[in-house]
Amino acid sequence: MFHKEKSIQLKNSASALYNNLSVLRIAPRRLTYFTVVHANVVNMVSTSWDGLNYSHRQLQSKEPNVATSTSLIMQAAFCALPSRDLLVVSSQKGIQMYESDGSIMVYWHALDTPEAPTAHAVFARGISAVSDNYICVGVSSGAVLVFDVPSKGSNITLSEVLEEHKEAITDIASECSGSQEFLANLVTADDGGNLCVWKSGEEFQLLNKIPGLDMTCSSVKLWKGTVLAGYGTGQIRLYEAVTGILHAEVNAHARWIYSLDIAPFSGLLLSAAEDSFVRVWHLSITPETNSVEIAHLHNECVTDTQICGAKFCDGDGYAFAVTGYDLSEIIRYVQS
């Protein structure tokens, strides 16, 4: 169903972080941007669709009044809003927002770091655009910061702080089907596996809390009113977002899941884990009974590799890309 294409070389290898790959298609320019985090650097690669041209850029972790920051980056993710695309980088010191090509930093938000050292690490992790003008970023305290982003310029403001989680945020996702009919349009996940389901707006509204089972939910997606959650147990669970009803539970991987992704137009789901497997699943929703079914379609094994990022390269799931710990390349697969 899928076959391996030519890999994209990176300047540095990928760190062992959840969801350590982000992809942005720039259709008018026939380009795709990829970002992968290595320690305190974001590796960016821009590739032309014909595969002939590559350009590389590296973004350093930044903090005000410091020439070079050693602060570790936890995640880099593209946020596509209707009016603009931004690259958001979260680290131990704060949150940086760049133009999508990484050329200009438009915003910096410092995290509150305690004066005295504490037992708890401070960092930001979990990034998602939601609705027309918001970007949400999770923090190690369990808070979710909501930024209001104007259609242009750098007048980005912190508009709200959602304080529902008690453990560090792991991942955040918004409704990706493009449909406005679903009440819930944001889901947040934490280290204890707890999920919070939200409706965005002037004030974000908590619609539901799905309790965790003391096992980290490392990656989460929201599609057609269904929460897709990947766990440290190697399981994938499908919940109805607003009611919390469990539709399906799959023992998908032998080890910790690091990344989930969905191709919203085709209902293909990608899961990747420490067990070196990337699996492709198909989701189907029966509207009459409101039931969701999941079927296994395809496997790829990246031998001896702890996979830490996997993303579809397009909304139909025609191609996907994979990163692995200590691997200095992005491996690509395309439908046969």
The other form holds:
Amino acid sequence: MFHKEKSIQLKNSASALYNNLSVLRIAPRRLTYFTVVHANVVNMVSTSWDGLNYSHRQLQSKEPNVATSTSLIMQAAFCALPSRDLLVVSSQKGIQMYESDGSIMVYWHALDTPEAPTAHAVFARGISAVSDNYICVGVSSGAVLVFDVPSKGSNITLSEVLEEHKEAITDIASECSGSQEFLANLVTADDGGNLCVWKSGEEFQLLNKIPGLDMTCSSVKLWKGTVLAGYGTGQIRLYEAVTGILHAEVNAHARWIYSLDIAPFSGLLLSAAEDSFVRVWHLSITPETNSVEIAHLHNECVTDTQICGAKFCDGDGYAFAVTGYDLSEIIRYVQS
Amino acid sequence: MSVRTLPLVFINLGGEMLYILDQRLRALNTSEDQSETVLNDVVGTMFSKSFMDELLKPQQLYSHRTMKTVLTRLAHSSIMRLNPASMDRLYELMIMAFKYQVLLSPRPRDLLLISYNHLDAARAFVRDTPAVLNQVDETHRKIIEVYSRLSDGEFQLLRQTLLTFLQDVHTRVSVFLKNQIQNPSGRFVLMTSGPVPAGVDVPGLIRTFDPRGREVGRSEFPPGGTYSGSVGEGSFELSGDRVLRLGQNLYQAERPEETQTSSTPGTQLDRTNPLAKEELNLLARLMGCMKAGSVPAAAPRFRISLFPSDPEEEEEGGAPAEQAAIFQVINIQAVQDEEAASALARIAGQFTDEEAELENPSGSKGDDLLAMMDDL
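The form predicted in complex with the partner chain, contrasted with the form predicted alone above:
Now the complete complex, all chains and molecules, led by this one.
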């Protein structure tokens, strides 16, 4: 169903972090951007669709105007808004937002770091754009920061802080079907596996809380009103977002899941875990009849590698890319 | 990232150091008395209350240079002296063993079981010295107290922090290559078969439910690997069957070549970034906790070349410069904190004194042992 294509070489290896691969497709310029985090550096590769041109850039996590030690990055993700695309980088020190090609930093938000180290780590993790003008970023305290992003310029402001989670945020996702018919358009997940479902707006509204079973939800997606959640137990669960009804449970992997992704036009789901496997599934969701089905399609094994990132390269799921801990390449697969 | 890594780093790296020292001392036919003294001294220093208390404070994990400096001091807390080449090789072995354990840990929480395997072994080494045995027990109790509170998510963060620290190191170790847990490329073998971790279901099942939660459908898919059910969870108590074998002694065999290593090109465990102020402070505090006075200065020390010198390494011009660099760098750093600077100057001074001692081994006992080393 899929076969391996030529890998993209990286300047350094991928770190073991959840959701450690982000992809942005720029159709007008026939380019695709990839970002992979290595410790305190974001590796960016821009590839032309004809496969002939590659260019690399590295962004370091450093707060501007302060000379201290560099800090470790937890996640780098592209946020595609109707008016602009931004690259958001979340680290131990704060949140940086860049133009999507990494050329200019347009915004910096420092996390409140206490003077003396506390018992709990402080960091930002979990990044998603939602509706037309918001970017949400999670924090280790469980808070979710909501930033209001104007259509251009650097006048980005912190609009709201959502304080519903008590444990560190792991991942955040927005409704990606493209349809406006779904009430809920944001889901946030934490270290305890708890999921919060929201409706965005000037004031975000909490629609539902789905309790976790003390098992980390490391990666989450929202499609056609259904939450897809990947857990440390290797399970994937499908919940109806607004009601919390469990539709399906898959014993998908033998180790901790690190990444889930959806191809919204075709309903393909990608799951990747520390067990070296990437699996492709097919989702059929008919909200009207409340029917949700998931079928397994394909496996790929990346030998001797704990996978940390897997993303489709396009909305149909024609191709996907994979990163692994200690691996200095982005492996690509294409439908046969 | 995680602020709880240091105690586990030292227990596991230190634990590996004990295994290697024990194996090398036996391979070099060192007397039972001397071996026991060396191991007791190292365990005693590693598990000293002040050292452990310092490690247990929430703080970041720093660079390899800091870890190596502290571990060198640890190794020298006994009557044994290691030359810089031996220390480099020892550190590489410790790091690769630890990397293997962290990577293959079935669940992040199993890092504790791995640490407990090391603690159990340390106990066995010092079972005839009640005072030191007590220190190990005390440390174990504190570890249980601090770490039982962590959630699985926090353990995974801890593990991710350790994996970042251990990233890009692919030194090949002969005992790992021989046991086929490492590939010739230096990467570890990850099996897609065997028992799943405790709490995880064997992959392959899809279940669907109706809105009332009743199962309405069940189907299977091929998982690609051959998995079996979990073998159960090991004991997280002070003693008990840990079940997990990671963290146990891999060097039981007598043969000296078990501990041979060869670096893959590009491996650099001593990056020349300036040490951050916080890092220097930590280093000063940790070194301060390891009192130099525990072993009388006049006691006969014996010099060891732990590993047979590899002709390959002799040719690499870089090696001697790196060994010298680790001591020079500490002197050169511009440090704003006066206290840290003077503490470090004192520490650096100790190293240079010991270097001088190596040139002039004292006592006939030292000479005999040296002669023995040269014969190997």
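We call the rigid core the largest set of C-alpha positions that still match within 1.5 Å between the two forms. Numbering follows the first chain given and starts at 1. The structure presented is a predicted model; accordingly, all values stated were derived computationally and were not measured.
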- Did P28 shift 2 Å or more between the two forms, C-alpha, core superposed: no
- Query: Does T286 move its CA by 2 angstroms or more between the two forms when the core is aligned?
  - Reply: yes
